[in-house]
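First, one chain by itself in structure tokens, the form predicted alone.
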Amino acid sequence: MVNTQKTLLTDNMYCLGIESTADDFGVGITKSNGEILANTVESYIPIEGGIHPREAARHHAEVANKTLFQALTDAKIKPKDLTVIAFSMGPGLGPCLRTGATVARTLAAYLQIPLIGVNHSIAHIEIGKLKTGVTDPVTLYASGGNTMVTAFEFKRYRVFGETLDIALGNCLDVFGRQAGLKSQKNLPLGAAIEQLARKGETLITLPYVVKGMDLSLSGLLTAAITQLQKGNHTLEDTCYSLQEHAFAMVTEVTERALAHTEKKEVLLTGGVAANKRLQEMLRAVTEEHDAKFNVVPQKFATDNGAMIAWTGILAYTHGIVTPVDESYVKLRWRVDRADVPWIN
């Protein structure tokens, strides 16, 4: 990757963004203003189990001309009017990834324009802070795949806290498809759990793992599976739990970085922020720090291709460009160790 160190300003920049780090095909192209023109998401949904690598890569390979064409439609303009292509290069699942890499480096190709590669986990942050309007927060990223706390400090984006073992997400969806629930169109599995929890009663004791300014919710995962099949409690209770204990520890690490940091503001993005009960526990230490709690919208929330667009965009315009030969994906690409220019 490239960083030429120089600004470009322009309000007329088309990028069209590829995100395909794990279940989803996400086509977004964003100007040079913040304006998201087109934001289209093709998803793979497994039959069974969780997501299968190989098999949503090729998923993704046959929906992606359909999804370019959508995004273009949407956006109304044609392909000579882009300039520059953004992928996720990472972190991410390693076919998933490869996939989309494949197609932005074709499109770049064809197109004579320039190529970025966006890390996955900062287009999150990027996207909720152009749609929240906050400028500099302490951000909880929570999704299937990643569940980390971030804040900019010292030009780079660092990691005050994160999962030593599964994400929250992923928690969530385990114990979803361990307890018969189904996910829907528009209703994924932690919805499913969101709203049974509503409906418990009882909180039973589970295991509560908080290292540090790191967590572990894999022994959490183990014991509410356990109690589920012990049948001592009803669903909705075990959902209430899980969901009561999980977010108590994020919780925690985000209240503990925001006291450490003393920023103004707090971030939450990534799949999870849908949670309003999650969104509520945030809310309540943010106010105790005399903080901005913000969530991102919902429809920016899950992985999609808008987000990358608009990172590509920061980069572009500050000087960074991926020469195709360097172009490869970076499955466990870390947050900070990816250049940031556009924070001072």
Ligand code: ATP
Given for the second form:
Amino acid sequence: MVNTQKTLLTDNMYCLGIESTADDFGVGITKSNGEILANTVESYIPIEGGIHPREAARHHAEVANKTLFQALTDAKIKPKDLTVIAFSMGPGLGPCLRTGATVARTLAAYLQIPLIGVNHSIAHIEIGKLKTGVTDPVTLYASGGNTMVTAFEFKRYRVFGETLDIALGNCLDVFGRQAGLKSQKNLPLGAAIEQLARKGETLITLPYVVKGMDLSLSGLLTAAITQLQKGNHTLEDTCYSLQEHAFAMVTEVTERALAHTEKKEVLLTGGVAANKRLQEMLRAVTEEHDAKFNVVPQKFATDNGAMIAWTGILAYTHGIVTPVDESYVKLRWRVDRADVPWIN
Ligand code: ATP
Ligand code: FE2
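Could you switch over to the form predicted in complex with the ligand, since the one displayed so far is the form predicted alone?
Everything in the complex follows now, all chains and molecules, and the chain you saw is the first one.
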């Protein structure tokens, strides 16, 4: 049963958001005025290789209880103060999404409050807007699992360009592992590559593939790994060349979307947004178009529960709820298939 009394209290609502699309299990608590009261994240770090979805899901189930408890403690509220529960409904890895969805359904049912399934990619954009103050940006969302350029047009967020194969962060991570770099809690592989790239001096020519508004990174990755194995160049030069080619591709696609839409703001988000060289390239093209460049602060650019909670607030205050029997996860939920009634 839905507690209808609470739905009327739009000024002072609390939404708890659960993020579990991939390797992170995050819980955020956000107020309807945009205040973020909690944003706690537990990350699954594979012992070796990339993410194993079932292992990550097992991790999420194990940490769910303490992460929820921590978020409520940080927010200094009680479960009964919550108005609504939001969760990442997709896109993402099935076992991981289902673990988060199960926790969300259980909480909503126990507290007798509404449930909202949130589109993860849209949540990245909405928290970015909240945290930087931009209102109508062209967004580049570049992470381990996603690389897309979106903007709002004709009632929906539209995808203007995207990777045709692997994501930018994944490209960096696979290369990093091949180079023998190890992922650490405070130094993701992309950041380790960034440090090495800064010492690079010679640009090696590698494949540069932009097809229309889309791009492809797998040929670049293979070529960079081949260079590494041949041993003709330093690791620093190879990292530098990989970054220059990959970042130029995403920058070109973002610039085209900016020119097409004539928007006045660019927003960079996702884990790769932390990269200073990527920021520099994007800033340069944005400013050439007399637009403003914004980067989402890191703890809100990587996967986090606060972005789900905030998008849950936006959705709930605009009439969206997700009945439990329709709350199945959507592994390939594209941004242009999600309603965003909070934007005019
Ligand atoms: P999603 O589910 O949205 O695809 P994700 O699970 O990949 O997200 P994020 O934390 O958003 O998680 O992104 C992680 C990616 O960001 C990794 O590929 C990591 O190597 C990359 N990354 C982190 N810091 C940097 C950096 N300084 N430069 C480049 N890449 C970075
Ligand atoms: Fe993400």
